[in-house]
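One chain follows as structure tokens, the form predicted on its own.
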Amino acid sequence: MHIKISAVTFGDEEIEEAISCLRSAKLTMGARCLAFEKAFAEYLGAGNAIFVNSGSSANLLSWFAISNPMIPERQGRRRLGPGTEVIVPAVSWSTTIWPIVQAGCVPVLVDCDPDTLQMNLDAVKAAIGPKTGAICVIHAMGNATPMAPVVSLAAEHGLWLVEDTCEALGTRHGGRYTGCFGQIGTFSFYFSHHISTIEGGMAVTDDDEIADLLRSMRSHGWSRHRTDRDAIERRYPEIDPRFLFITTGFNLRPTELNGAFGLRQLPKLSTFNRRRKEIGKAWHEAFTVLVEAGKLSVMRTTEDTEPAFFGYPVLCRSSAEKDKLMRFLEEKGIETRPIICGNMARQPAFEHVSHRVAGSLAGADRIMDTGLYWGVHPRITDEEVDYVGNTVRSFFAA
């Protein structure tokens, strides 16, 4: 068998919608993208959704918005300036952290819990200092970071809270969807993620002013897609409203093809995630004996969380054993990956990135050195689920 890390989840509906889009000759961001934004916001129960061309772009847009002179102050939160520190888990993705650096801020890396793979809340609390301006949560591998204490800490210290939810679309925590606890939540619709728009991402926020700023910055800094466009244009009657720029910005717009895919994929998300949960549960049960014997660790779901598995992560007893298991699985046709980027503080790029490490990163090191994951996607069959379970058990029985 060949168990891929991910598989195509689109079919004739998405292809026909894309062909219809091509035939209409309306390809740049338009009605389909706006409809997808509306549907996505309604799905999450969020006030606003801003569609962009990737999850990485959603992160970029979010951090530059919080650093923008036009960002509204909220409950003591001030815009981030050069040198402002942002607390972020060490086990993370590169383009979660690079936008923080590119916006002039300093990432402060904190440890992660090897049991849940989420950021360590005691480490977050200890890392807060006079330069701290924000906390960046990552809901890793479809699990959820316990949000009540993070929300409380952010409010107590007047910090922005951004949730990178690119690996946890559809995960519920405390009765709410992840990505909806902070001021901004980001999502990815890359090929291998919970739904796909080929490439694509989304930033969501309940703050209408922040949403309008995100819309401006997504498209060059102009006023064109803002809800207060008319009022702005009346203030500058001498400037052609089609090219009226009120802030700095990028070009991070999606295409109508991306919107077309999203409109067809989103209604399938609950079904996709239900299957992911079934597969994860089956493997949990298959590995119970290994876990009880201390031969393997599986990701523990955080309290009051309904996960939407991104992959199936495990930790071995040692780095050498992890390497052997990885080779064994690959030889048996089961694709594997490291758990995100591992401990980002150990990546060579950080040799020339201004950052701070807050406390020990022993948990992040353990995740990096002993962890791997394989695919949990809705196209995996029951036969393949059994094959993976039997293959892993056979490795530890040898």
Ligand SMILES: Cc1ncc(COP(=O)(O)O)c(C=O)c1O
Contents of the next structure:
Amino acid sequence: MHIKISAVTFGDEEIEEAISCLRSAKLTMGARCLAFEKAFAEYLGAGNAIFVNSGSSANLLSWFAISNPMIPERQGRRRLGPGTEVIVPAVSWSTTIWPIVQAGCVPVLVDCDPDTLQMNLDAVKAAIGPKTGAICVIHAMGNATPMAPVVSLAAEHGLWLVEDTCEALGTRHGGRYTGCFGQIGTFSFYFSHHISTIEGGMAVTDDDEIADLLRSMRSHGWSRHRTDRDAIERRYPEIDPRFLFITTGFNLRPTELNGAFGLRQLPKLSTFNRRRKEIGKAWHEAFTVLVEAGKLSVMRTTEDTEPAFFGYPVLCRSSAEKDKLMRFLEEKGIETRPIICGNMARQPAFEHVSHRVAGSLAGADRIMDTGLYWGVHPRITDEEVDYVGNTVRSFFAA
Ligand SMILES: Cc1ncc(COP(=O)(O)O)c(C=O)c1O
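With the form predicted on its own in hand, show me what the form predicted together with the ligand looks like.
And the full complex, kicking off with our chain again.
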């Protein structure tokens, strides 16, 4: 058997939509991307969705938007500037943190809970200081960070709240979808994620002004895709409206091929996630004996959360045992990965990054040293679910 981390989830529908897109010769961002944005916003119940070429780009756009002079400052939240601190979980993805650094801010790493893999809320509270301007949550591994306390901390201190939801599309928490609690939520549609647009990402926001800023910044800083385009263009009659630049920006646009995939994948998301949940539940049951014996720990779903498993993470008793389990599983055809980037403070890139570590990162170290995950993609069969369950149990029986 070969249980891969991820598998193709697209079929004839996506391929036919992509071919008809190629035949139309309309390949740069257009109607399909816009239709996908609309459907995605409707799915989440979000006000606006801005489609980009990756989850990393959605993060880049978000942090540069919050640092942009045009950002609307509301409810005590101030535009981020050089040296503003942004609180992030230490167990993170690289391009969750790099855009914060690239925007001139200072990431402040806080510890994570080895049980849930989410950022530790006491650590977040303790890390808030006079320079704090934002909190960046990551809903790791399809679980959810408990949002009620984060939302109230952010409101109390006038902080921006950005949710990196790249690993948790479709996760519900407190009756809502993750990614919809803060000012901006970001998503990834990379091949191995909950749905795939080959490469792709989305930034969602309920704030229409932020949405227009994101639209301008996604495309060179011009006015073309903004909802207030006409009003802006009337203000500058002497400038050709097709090339009217109102802010700095990037080119982070997706192509229509990505839009074609997104449109055909999104209606399948609930079915995919149902299967992810079923598989996760089956493994939870299969490993109850190991968990009760203290041999293995599995990710605990946070309260009031319906997870959309990104992978199936487990922690071993020691680093040596984790290495052994990883080797054993790979030999048995079960692909494994470390849990995200582990404790980012230990990654060599951080030697060159101005940052602050707030408190102990013992939980993040434990996750990095003893954790691993394997795939929970919807193409895994019942037979493969049993195979993985039996293989893991046989490792600990030996
Ligand atoms: C938490 C998190 N943020 C951001 C990203 C980046 O997404 P992308 O690969 O689409 O750039 C990933 C990728 O897996 C991720 O896990």
